[in-house]
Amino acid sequence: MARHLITSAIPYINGIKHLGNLIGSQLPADLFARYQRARGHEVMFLCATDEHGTPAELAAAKAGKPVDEYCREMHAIQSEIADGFRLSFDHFGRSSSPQNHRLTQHFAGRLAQAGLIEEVSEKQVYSNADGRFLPDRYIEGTCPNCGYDKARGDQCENCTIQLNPTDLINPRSAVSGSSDLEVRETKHLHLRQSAMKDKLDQWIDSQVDWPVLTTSIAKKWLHDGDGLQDRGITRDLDWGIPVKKGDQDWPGMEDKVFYVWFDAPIEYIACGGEWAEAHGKTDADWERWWRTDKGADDVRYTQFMGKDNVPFHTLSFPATIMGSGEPWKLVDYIKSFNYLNYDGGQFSTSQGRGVFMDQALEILPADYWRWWLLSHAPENSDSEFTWENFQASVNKDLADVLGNFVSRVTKFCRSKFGEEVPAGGDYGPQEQALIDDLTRRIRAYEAHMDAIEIRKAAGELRAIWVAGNEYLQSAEPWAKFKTDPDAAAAVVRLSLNLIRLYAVLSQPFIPDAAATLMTAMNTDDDSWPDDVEQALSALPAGHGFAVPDVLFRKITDEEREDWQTRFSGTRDG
């Protein structure tokens, strides 16, 4: 039994995420966690909400609520939606937790002792009306590149160009709307990432099995231009983790907090402490996952994220861990994803363009979305969600292939043999050929899942479903029944066992449908098919079953057209 530590990029607190966010980290991480559990391995799957920084303050102000109250409410909403998509976190924490406060301050103290933090004077925009420095996102104005009048001080959302606040035309405070701004000098702490460059380079070079997308982004940041730059780790904000060296004050930093990018990855570790507290565990119980001197040396740590998060996870967070000089567990494999685009354009949270996670669950159950997203995961390039493709995939893969097989087998058996597995005759060459084919395919499916090749795994799973349909169509139990009922019974017995096998194999992708099939087959035997022939005899003759309701319904053209219109660019609220 292996031990798998799995984290997915933690979603930001300011609002409900769209399907592109879901497939970029949380959903594939859940697939991998479910698969490893199904294989009998020990899994710790952690995620949390990212609650600090400018966007949280702005979103809370827009909602008219104190920021801590807003974050608490949004965490509950995001947790509920995660449950709706059957994301099987062992713990879904919060970066504002006391555990993350303590651990972030601890890392800062260790880095300061190692000489990896320096105090830097910077010039930043100050709002006289607000009486405060304004971080980049607190400043709005007209983009000098495209003329968009709501560009932020760090980036224009319309044309995506990177900006500095001083680049904006007619800049104003996003808090008060005041244009009474001036540039003042302030002091901040910087993490000396440049001092860690060679160590990080050697470490990345040693990760020979990482995806090309991951390593190419990391190398670009390390070597392009002036190479890896030092980066600020503090901000002039009220909401956040106070700047301290461990439990000691940091002179000159009394009114500052740690920058969100610094504390957010540390929450992965802190989340383990939150899990321990929530389940009555000890520090040793979470440290065995995170500290190599406490048992984590045999843990395989896999991170899942969109490509925009790769620099922080390949460079900044490892620099924090390595720089601490303590035996924390470093990531073994980073699975990064390209972007999922939406129906000829991009998902847009601000414009309400695309399907958001709560809306998706309102119109169809989670498994419909899970199957399409995972089978079209943007692994090697950007992929695109279209309603036509979604409808075709659901109707063909889920309804026509898997659902139809289950319906035909169970209803035929009920009509001819009753609601129990029939005895019948022995298996012949046709059945043995199917078993041999399934054995090859299941081993290939396992290989793709182990390598986190998600689209290939989905394709192999679908081929396994198709193999059952082709066997049923070729064996023709309905024809055999007329002349040789025992032969027909053997076909049905094997096919009913196939349904249980499909439930076990499909559970990481479509857990609700898998549970429905297990219930219908009246079994809780979810053992993995290491021996396929043995797995196909798990339900013996005389074993009772029930005919399930329609497993997956088809999406109509009218529904597709309605949804395409509804989600084209407006979102209420």
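Between two forms, the rigid core is defined as the largest C-alpha subset superposing within 1.5 Å. Numbering follows the first chain given and starts at 1. Source: prediction; values computed, not measured. First, how it differs from the form predicted together with the RNA.
Rigid-part assignment between these two forms: Q346 and R184 are grouped in different parts by superposition fit.
Rigid-body rotation of the smaller part against the larger part between these two forms amounts to 21 degrees, from C-alpha fits.
Given the form predicted alone, state the structure of the form predicted together with the RNA.
Shown below: the chain alone.
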């Protein structure tokens, strides 16, 4: 039995995420976690909310709430929606947890001891009206290059030129609009990533089987220009993890907090501690996943994320772990995704464009979304959601191919033999051919799932569903029943077993439908079909079952058009 540690990129606390965020990390991670559990492996699947940073403070202020209260509420909401999508986290933690406070401060202390932290004095823009330092992109002004009057302090969106806030003409706060700004001197800690450049480079080079998307982004950062740059890991904010050197104060760093991108990945580890606390476990119970000196040496760690998160996971976080000099578990495989676009443009949280997770669940059950998103996962390039494609795929794959198969088999059996697995007849060459075909296909399905080739796995699963229809068509139990009821009984017996098999194989993709099928088949035998012939005899003659309700209803043209209109504009406040 292997041990799989799986983490999904942690979603930012600021609002409800859209379907592009979902397919970019949490959903594929859940698919992999469910699959590995189904194969009988031990899995620890962790996710959390990323709660610190300027956007969280501003969102809380806008909502008129203290930031900790705002985060607590948003965590509860995101957690509930994650449940709605059947994301099977072992724990859904919070980067603001006490565990993460301690661990982040611990890492900073270790890095300082190792000489990998440098104190740097820099100039930052301070807004007197807002009473806070502002990140570069929260300063607006006129672009000195093209004259665009809403250029941001880091870059002009109009002419794409790189800027410093001080380059802007008539700079103002993007928060309040105030032009009462001044440049202040402030001291920050930098992580000396440059000192670890060669070590990181060698580590990346040794990962030959990682997706090109992952390694190419890492290489770019390692070798672009002067090579990997040091990175500020502190900020002048109120909300965050106070800067400390382990449990000691850090002179000169009072009133500062760690930068979210320093503490967010550490939350992957801290989340293990939160899991232990929530389940009455000991430190040893989570450390056996995270400390190679305490049992994690046989753990396989896989991370899932969108491409925008790759630099932090391939460079900054490994630098933190390596630099600590302690035996924390490093990632073994990084699966990264491109973006999902929405009907000709981009999904956008800030503009409210596209379908958001809460809205999706309001109009259709999770399985519909899970199937479409996973079978169209943007693995090789950006992909696109259109309502036409969604309707066509869901109706054909889920309703016609899988759902209708279940209907025709269970209803035929009920009308001819009653609601129990019929006895009589023997399996012949046709059945053997089906078993051989399924065996080949299931082995291919496993190979794709092991390699996290999601679209290929979905295609193979669909082909496995199709094989059932092909078999029924050629076996013709409705014709056989008239001349040789025993022969028809054998076909139906096999087909009913096929339904249980489909439930087991499909569960990682469509867990609710799988559960419905298991209940209808009146079984809790969810063992993986290592031996297909044996798996198809799990339900013996005489075993009772129930005809389930329609497994997947079809999306009508009217609904599609309605949704197309409803989601064409921006999300209501």
